[in-house]
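Next up: a single chain in structure tokens, the form predicted alone.
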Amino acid sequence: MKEFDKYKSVGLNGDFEILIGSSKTCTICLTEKEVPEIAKKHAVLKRIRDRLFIKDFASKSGTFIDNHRLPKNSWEEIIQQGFKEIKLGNTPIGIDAQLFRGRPRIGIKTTALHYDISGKIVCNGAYIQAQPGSMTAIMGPAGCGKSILLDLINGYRTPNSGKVFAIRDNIPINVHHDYSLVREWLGYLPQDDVMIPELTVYQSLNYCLRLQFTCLNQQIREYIIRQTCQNLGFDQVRLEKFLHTVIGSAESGIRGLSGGERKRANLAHELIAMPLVLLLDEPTSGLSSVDADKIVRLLQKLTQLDDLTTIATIHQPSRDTFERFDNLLLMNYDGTVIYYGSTAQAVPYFEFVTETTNTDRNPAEYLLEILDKSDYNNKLINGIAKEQFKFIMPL
């Protein structure tokens, strides 16, 4: 198989469009000796953030992905998972794995964050460090500052003290000082959606793409919209109905999407921009336990597939939903961190400090009930002060 060493000459960072053929005007110029039956302008490779597309320019010998001949003058995405080879005519062409990702992955790390509203402290030293490919749940009683912490992380609020960093190539970038640089990497899903109820899902997503990617043609926009929604669990029949349903809202009086569909539509509006960090405020609120677990299962799949850093506030998840998160940050009533570590170790830690047993109860209910009992809560606070634990992540 011939490797495209000539890729190196065009660079691997950022978006690009590479024209391949025998013409000297092509970015990658190949001779007939290298690739028999090569057309003057044979195909074009295009990368948009972390998505790689290819189009055949009506060449006689054709362009193939895994022995499937591409339609002429039609874009098709090359998916790294399961991808085997590309052929120009009968000649296999190697694709450098670096081409599939136009951006380094992003982690999130903060120092202890403090924030007050009208003199009342609502975030009291909470912190987080989340790695690409991981999901972190932020839990705690109502009013403990979960949403405030998420707003501090995403740059919507500025802490009174403390710093938030996006970690790129091991280099910390201050989110609040360099927000214009990091905003493209951050996807934020608020509790209340901001979709226009009179639009269909397709119209709304199409407008989002046109605003964010002004150079994208309609064919690629169409492809990205459909692929994004398919990744959210819609088969072909349900996908068409979903895309062409009016969004609607109770306030507008327009009947539209169901609760579960609205959550997916909201998520699609964030995913379509291809963020590297997903920040979600109560993505399962108002949903049944079945629909809630579907949403979190989709988030887990996307986090692992695209190596995203996913952080979500969540309120009393089911056992299955709770266990899908890698790490848990549990906040106390006063905005402090009462536990931060592996989700799987949260119950053992609470059992150890409070000398109680959870048995077969939902772990999330057990943890929140412990916080609600002052005697046990005091044991937790003292346990942290005396460092009698081994599960808490370091600051």
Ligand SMILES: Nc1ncnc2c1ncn2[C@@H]1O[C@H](COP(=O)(O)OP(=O)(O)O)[C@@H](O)[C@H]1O
Contents of the next structure:
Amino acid sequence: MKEFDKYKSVGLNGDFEILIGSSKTCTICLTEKEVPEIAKKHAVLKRIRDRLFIKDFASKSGTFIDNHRLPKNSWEEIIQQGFKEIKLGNTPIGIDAQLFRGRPRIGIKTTALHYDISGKIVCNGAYIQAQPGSMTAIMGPAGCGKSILLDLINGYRTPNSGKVFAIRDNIPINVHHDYSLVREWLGYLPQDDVMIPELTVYQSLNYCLRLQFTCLNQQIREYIIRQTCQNLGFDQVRLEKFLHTVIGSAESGIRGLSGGERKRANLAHELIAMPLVLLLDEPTSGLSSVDADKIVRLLQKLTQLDDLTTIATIHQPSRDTFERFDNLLLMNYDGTVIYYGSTAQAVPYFEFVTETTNTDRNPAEYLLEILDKSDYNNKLINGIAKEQFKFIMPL
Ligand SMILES: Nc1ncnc2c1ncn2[C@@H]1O[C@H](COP(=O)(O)OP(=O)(O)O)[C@@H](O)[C@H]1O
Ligand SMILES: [Mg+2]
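Coords for the form predicted in complex with the named molecule, given the form predicted alone:
First the chain shown before, then all remaining chains and molecules of the complex.
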């Protein structure tokens, strides 16, 4: 097999388009000896964020993925674990693993954040340290400041004190100072979506891609839309129906998507931009526990597969859904943190501090009930001071 070491000299940060052929003008210039029957302009490799596409330029000997000859002049995605061999004519070529990952992963780290609205403290020392590949749940009673905390992390609001950093290659980048750099990495799903009810899902996603990536051609856009929605759990038949349904809304009087479909359409708008950090405000609200778990399972899959940093506020998750999160940030009514550590240790910690037992109940319900009982307040505050560090996992 011919290893394409020549790629390494091309400079592989960010998006690229690499022309392969025998012509001197190609980025990768190959001789007839190296690849018999190579065309002057044979094929082109294109990377958009973390996705790699290939196109054959109507070459005589063709370009093949696992012996399937690519149609002429049409883009096909190369999926890292999805192929065995790529050939130019009869010559196999090696595709370096680093070609599939266009960007370093991004973690999130904050110092203690403080924020008030007209003098009322709504964030009182909350902080987050989230690694790529991890899922963090933010829970707490209604009005405790979960959405505000997400807004502070995503750069929409600036804390009165405290800092938010995106961590890239171990270098902290201040989200509020360098917002223009960081914003491309952040995907934010607001609790109330802002989709245009008159459009079909396909039209809306297509506009969204056109606005964000001016250089993508229609064929790649179409591909990204379909693939993203398939990842969201639609099979071929349901996918067509979903894409061609009008979004609709109660206010506009246009009947459209169901609640679960609407959440997924909303999520698709974020995912097509290929964010590295996913901030989600109640991605499961209004859904049945089965649909809610489907969404969180999907987020878990994407987080692990793409090494995303996922942080979601969540309301009343089922036990299964709760356990899909690696870490839990539990907030109290006054915008303070009452627990921040591994999800698995949360119940044992509160059992210890409050001297109660949860037995088989839903962990989320147990935790929120404890916050609701003011007689535990002192115990919890003292518990935080004395005991929490025993339980909190190192992040
Ligand atoms: N724009 C606003 N103006 C005044 N108060 C607000 C505003 N947004 C949120 N708050 C208050 O801040 C607190 C936290 O709100 P929020 O983060 O939305 O809570 P939740 O935990 O339910 O997401 C609440 O008491 C809310 O009333
Ligand atoms: Mg909220």
